Each structure stands twice: as structure tokens, then as C-alpha cells.
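In C-alpha cells, the next block holds one chain alone, the form predicted on its own.
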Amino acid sequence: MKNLEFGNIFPTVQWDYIHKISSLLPSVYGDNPKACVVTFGCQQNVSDSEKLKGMLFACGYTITEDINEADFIIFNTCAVRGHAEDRVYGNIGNVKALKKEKPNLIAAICGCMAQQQSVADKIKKSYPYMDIVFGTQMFHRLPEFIYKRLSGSKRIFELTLDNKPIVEEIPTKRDRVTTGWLPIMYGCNNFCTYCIVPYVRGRERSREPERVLAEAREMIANGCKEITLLGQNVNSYGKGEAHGVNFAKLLRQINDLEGDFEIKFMTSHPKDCSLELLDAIRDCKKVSRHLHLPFQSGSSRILKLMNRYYDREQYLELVREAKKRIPDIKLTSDVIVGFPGETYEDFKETLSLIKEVEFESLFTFIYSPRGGTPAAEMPDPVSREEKGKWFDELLELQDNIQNKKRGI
């Protein structure tokens, strides 16, 4: 097994940290130091925050909800929507206080919005009270960063993205024992153009079958009984790789393991929702007849502007699939309202799409530009108020589907 700083196992250097961050944390904070994670953004985020709090409790550290009595905060970020990255900015704004009553907090920003180098330039700039600042392939190396600032180091900013092999066996400590998530793979090859994600989580990197079913044991045996896998792109899990294990196979396999358990993933990008797929979900009495099939625009035009490598026929004929090979399928989705250039006419067709489907539910959003990406760049000339007339618009189409579907 590999224990190099990059290779796939924890690596032995990080155990040396949290050992010595054991010894150190008692006279720098007493018998019961204590840290707190705050997470924003996805499911993704919040496994990702269970790995921090596994690696922070083997330093020694006591988890806790209550920012106000913790000795380390981290601040686990999302880039996806500037709403999220507005409410981190307020919360790492409130970190300075504290930190005037408690000299030796230590106060860290990780994940997709630390990975951002515009982000850690204003952290660094603005925000001089924030000790460490880490992207979203470095989360195994907190023990280091810790220790280095307990030992007196200058502020820590690491954004490298290198898309190096995945670490595994990260101390983890989940939040709930009888659901949890199950990362499959990290990274997105997709390149969507209003989507931040390809940019601060790099490209497409796929676990191990082995280490994948490994750990699903595992969650089974200490009485897991919802299993979640996650990834940016489910669907694409597998590809490239020399294990030609590709997500229906990965689905077979995690189902013919003992137990009584239900499998569940997100999320799914049409393009690569495969007919072997669809029959996998079918065949697998544990896994969930749900799909979260992402169509974001019910418009062929607006679907190519966003880059999604289908149109909406294709869309439509996947759904048709579907609903013929599993009956009972329940379908949710995401839709984007008001996408740089889309006309009321492109909007109509989103709502004739969703007429057509009938989703059990929608995650709707307004558009909302990411800098950085291309669509943050298109000509936008549709006003806020306009699209949220739009929005409200397919807000009532959708709460008249799901009156229907309960008989109301």
C-alpha cells in the first residue's frame, strides 16, 4: 500500500501531524479543545465536512455545533450560487470577534470557494484573521496545516489542483449511522457553461470498485440502511479506467452485497444516463426507483448555449425509456430560469417539457452568473424582475402537477 503524500492511502506523514497535534492541543487549549465545521452547498460538501470532522477528532479535537465555544472553525464553502458565497463572507466576517476573545483560534475556509485564487487574494487581503486557506484536493493534508499553525507558521493559502490520484481511508466521522453518503468519484469533465464546479473540483477522477464496496460494507455493517452515492456526475463513474467497472456495473455490485439496506445516488447528467443504466435500476430491487435527471431547459437552443451535449428530444425520448423499462420511476429535476439569451418563447418550452414529464418535484433556480465561467460573459439582456415573473410561472405549472399526482 502507498503512503506517499500523494498517494491513495491516508498518507503516514498526516498521522504523524495529528499524533503530534494530540500531544500539543492540551497545553495550548486545555483538557477539551474543541472544533466546528460549517458547511455549505451540497451533499458532496457535507461528506466531504464528515472527513474534516474525522480527521479533527483524531487530533484530538471535541465536535462541536456552537461556533462561539470552538477553539479551530472551518468554514467548508460552495461556488456554485452567490448566495452561498455571500453568507460565508458574513460568517468569516464574524470570526474576528471571536478571535479578539480567544487569541488562539485558529480559523480556516476550505473547499469550492477557497479553491477560487480571486477568493483567497480577497482572504488574504481582507480577512487577515483567517489562518488557513485550502482547495478542494488538499482537505487530507488539514492535520499538516494545523500543526504548522499551532507551531507558529505564517497564514497557509494551498490551492493546488492537481487531479493526483484520490486519497482514501481519511479518518471519517459521519454525521448519522443509519444514512450516509458514499463519494464514488469527484471532479466533472462536463464543462457546462454557467458551472463553477469543473473549475474548483477539477477534472473526472473515479474511486476504486474495491474501495467503493469496501466502504459500503462497512457503512452496512454498523447499521447504515440508506446509502447515498455521490458524485458530480454519477453517471460518468468509471470511465477511462482500467477496472472497466462503469456505473450500472457499480450499481449491481453494491446491490448483491448482504444486508438490508436502499442505494440511492445524485446526480445524474442526462448524456451519460445509459439504457444499461435504466435497466440496472430496474433489475436492483435495492436500489431507489428514483432518478434525478437534471434538464435545466426545456429549449434545444438554450440547451446547447449551457452545453449539456443533448437536445430536448433526446431528453425526452431518455424520459420515455425510462418510464417504459421501470413504471413505478419517480423523476425530479433542475431547471435554470432566465439563462443569458433565453426569450420567453425558449421559457415556454421548459414549461411544455415539464407539462409532458410530470416531475414528482423540481429544484428550481434563477440564473444567477458565476464568475469565471462563460455563460457569466453571454449577453443577458432579460431584467431580474422579468425572470422572476417567469419563475413564479413555473413555480404554480409545478405545484399544479404535484396537486394532481396527490389527487387534490
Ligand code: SAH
Second form
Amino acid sequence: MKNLEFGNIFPTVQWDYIHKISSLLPSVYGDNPKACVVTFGCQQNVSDSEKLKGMLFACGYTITEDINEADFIIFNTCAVRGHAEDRVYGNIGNVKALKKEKPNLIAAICGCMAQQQSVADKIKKSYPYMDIVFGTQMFHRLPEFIYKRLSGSKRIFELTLDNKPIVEEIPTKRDRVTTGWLPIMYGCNNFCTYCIVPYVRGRERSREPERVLAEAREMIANGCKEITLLGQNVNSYGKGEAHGVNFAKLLRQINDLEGDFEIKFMTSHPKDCSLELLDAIRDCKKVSRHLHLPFQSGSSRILKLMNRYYDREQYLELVREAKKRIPDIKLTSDVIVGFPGETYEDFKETLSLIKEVEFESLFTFIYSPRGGTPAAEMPDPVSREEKGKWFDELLELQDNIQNKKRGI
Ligand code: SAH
Ligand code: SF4
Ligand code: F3S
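What would you give as the form predicted in complex with the ligand, now that the form predicted on its own is on the page?
Full complex below, order starting with the chain above.
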């Protein structure tokens, strides 16, 4: 367990803030102060929110689902599509009325959307009742931010994205006991041209295998029956690290832990999905026979524009290998309709790939331009209405496939 010593541990200064907050809270809010964490976006955010809840609980707040009864509210946000951001603005708008009722209420916003300078600027200017704004690599500093604001500091904006080692041992309050999230890495280095994640989450950083195993053991000891390993691209786990444990090896090590539990994981990027990984899935009895393998487009031309590093044939070959090695594998995927410059001919290649693979289910998205990404600068002549028609055509095809699979 030598490696554990190298971790960047939750700083004692944050524990000091936690203790100071817990002695301050009753004088401001009475004997049952409450905090509400509102989460948008992917499982990574749900997992981060469990850490936000853990820190808030340690500060002395009771965690509530009801925003109306909260003395502290935090929105953990997503920026992946425009729609996700619109929903957040709608939600933070309500804070104004809540603060009229409760002048001591503190409101914060964090996560991927808040990480963008343009968003922080907009909140600074147009949402003066938001007290604290911080980005994706600063959430371990929540106690410090709350304490400073509680003791009268001016509004707090902290967007540092310095890609320092992952902070370990942040207090965590899990939403569930029998199923749980286990982040193995943070960030993304892939820079798919449509995607904002690498800009808001920063560089790929993997946790030490000993850390991951220790957390898995703890979850199992506490009754967890389904562990989902999380990362934007789990297949590149451990790349460039001296320990030499790649994702396939990590899966085998977790599979070898004592206990009766199932292992799931997401997301796998096709470019890094190795035969070694397929064999690990095949061999490990505790690993679920499910592979979420986003293909994004069936057209090699569009895949190149997307910077995905595989073409249609390579993807289909990978699927053939997966089905050959693991005959009962269930495949799911993500697909984007209407990437800039996509023609109906390209789109038909997406339809034909879906027909060929027959996914169990699909997460389908209409392309949403994200400021600062290369795709947002590409010519995009097809109208939203036309993209909507293509999208419906795709949904109908996938419905038919799913009905056929279920024998309907
Ligand atoms: N890391 C994961 C995906 C994270 S985002 C992966 O690479 O598979 C989840 C999904 O959102 C992506 O797979 C993609 O299909 C979709 N997505 C990302 N950016 C988008 C955008 N700008 N417009 C529409 N969909 C997008
Ligand atoms: Fe976005 Fe691509 Fe990274 Fe996934 S792999 S998070 S789609 S840049
Ligand atoms: Fe959204 Fe951030 Fe996840 S942009 S999809 S919450 S990594």
C-alpha cells in the first residue's frame, strides 16, 4: 500500500474550515441547518455530488432534497449541450425569490458549466444573488468557500483548472448502499471536435490502483452489490503511469476481490478498446456483459471531422470481435445527428451502422454547438428542422430494432 502515501489528501485546512462552520451554523440557522445539492449531467457529476454532500454533512448540515427548505443550495452543473445549460439558468433564477424568504440562504454553482469563464462572467453580472461559483477541480475547497462567505467575504469566483493530482479522501455521502459509483479517472484528453468536456474537466488524471481497490473493498464491506467504474474514457486508465496497471488489469484486480458483487463501467472510447479489455470482460465473472461503446457517427468522413481516431470499418470490426469473444455481450452507444457538414448520405451511413450492430439501446443527440470547440466554427448548412427529421428517422429505426429484440 506504499502508493497511498503519494496521494494528494483532502487538506487539513479544509477540515479546519469544516470544524469552524459546524460551530458557526447554529447561531445563523438554528439547530437543524439544511443543505440541498441539485445535480445535472452525467454519472461523474452524480459521483462528485456525493462528495459535496459528504463535506456538507461533515459541516453539520442535514442533506435535503427540497430546495425550499434549504439554508445552503448548490447546483452541480453540466455543459455538454445547450439544453443542459438552459435548464440550469432556469433553476438558479428561482434563488432570487428564495433569498427574499431567507436572507441568510447561501447559493453556489459549480461543475462543468460554471467552469466556463463566460458563464462565471454572466453570473457575476446578471445573477448577483449567487454567492459562490467554482469549477470542476476546486470542489474539495467547498468548506473554505462556505466559511468565507458565512463570515462576510465578498462573492467568491474560483475557476482554477491546474490539473494537479486528484484530491483523495474527500468526505463522501453515498446516495445508495447496494449500488455505487467509483470514479477511476477524471478529465479527458481526446478533444473530439464537438465536445466541451476536455475544456471544462481538464486533463486526464487516473487514480492510483491501490486507491481504487481500497474504495472498492470498502464499498463491498458496506453492502454494495453493483460497482460502476467511472471515467470519460475508462480505456485509457493508467496511461503513462509508472504502476503499469491499465484498465483491463484493473478490471481483473477488482474482479479478484472477495465478495458477491457485479462490476459495470463507463465510458469506453472505441479507439482505446483493446482485445485485452474484451478478454478481461470475457474472463471476469463479476464484470457485467455490457459494453457502452459510443460510435457517434457511421460515416468515416464525419468521424474524421469529429477527431474520433477510428473509422466505420474499425468500429464494426471491434463490434465483431466483441460479439465473437463474448457472445452474450449487450452493446449500447451514443450517436450525434447533424454534426456540422453532415449530409443525408452521411446520415444514412449512421442508420446502416445501427442496423448492422443492433444495439440494445442508444443515447441519441442532435448536435449542439459549444462555444470554444472547433466544430462550433465549422460551416453548418443543414437546418435544425431538417436535423429533427433525420433524428426522428433514427429513433424509429432504433425502436424497431428494440421491439424486434424483445419479440414485440
Ligand atoms: N466521454 C464520453 C462521452 C461524454 S458526453 C465518450 O466519449 O463517449 C456524452 C455524449 O454526449 C457523447 O458521447 C456525445 O454523443 C454527446 N455529446 C457531446 N457533445 C455534444 C454536442 N456538442 N452536441 C450533441 N451531443 C454531444
Ligand atoms: Fe468528449 Fe470525446 Fe472526451 Fe468523450 S472522449 S468526453 S466525447 S472529448
Ligand atoms: Fe456534462 Fe460535465 Fe458530465 S459537461 S456530461 S457533467 S463531464
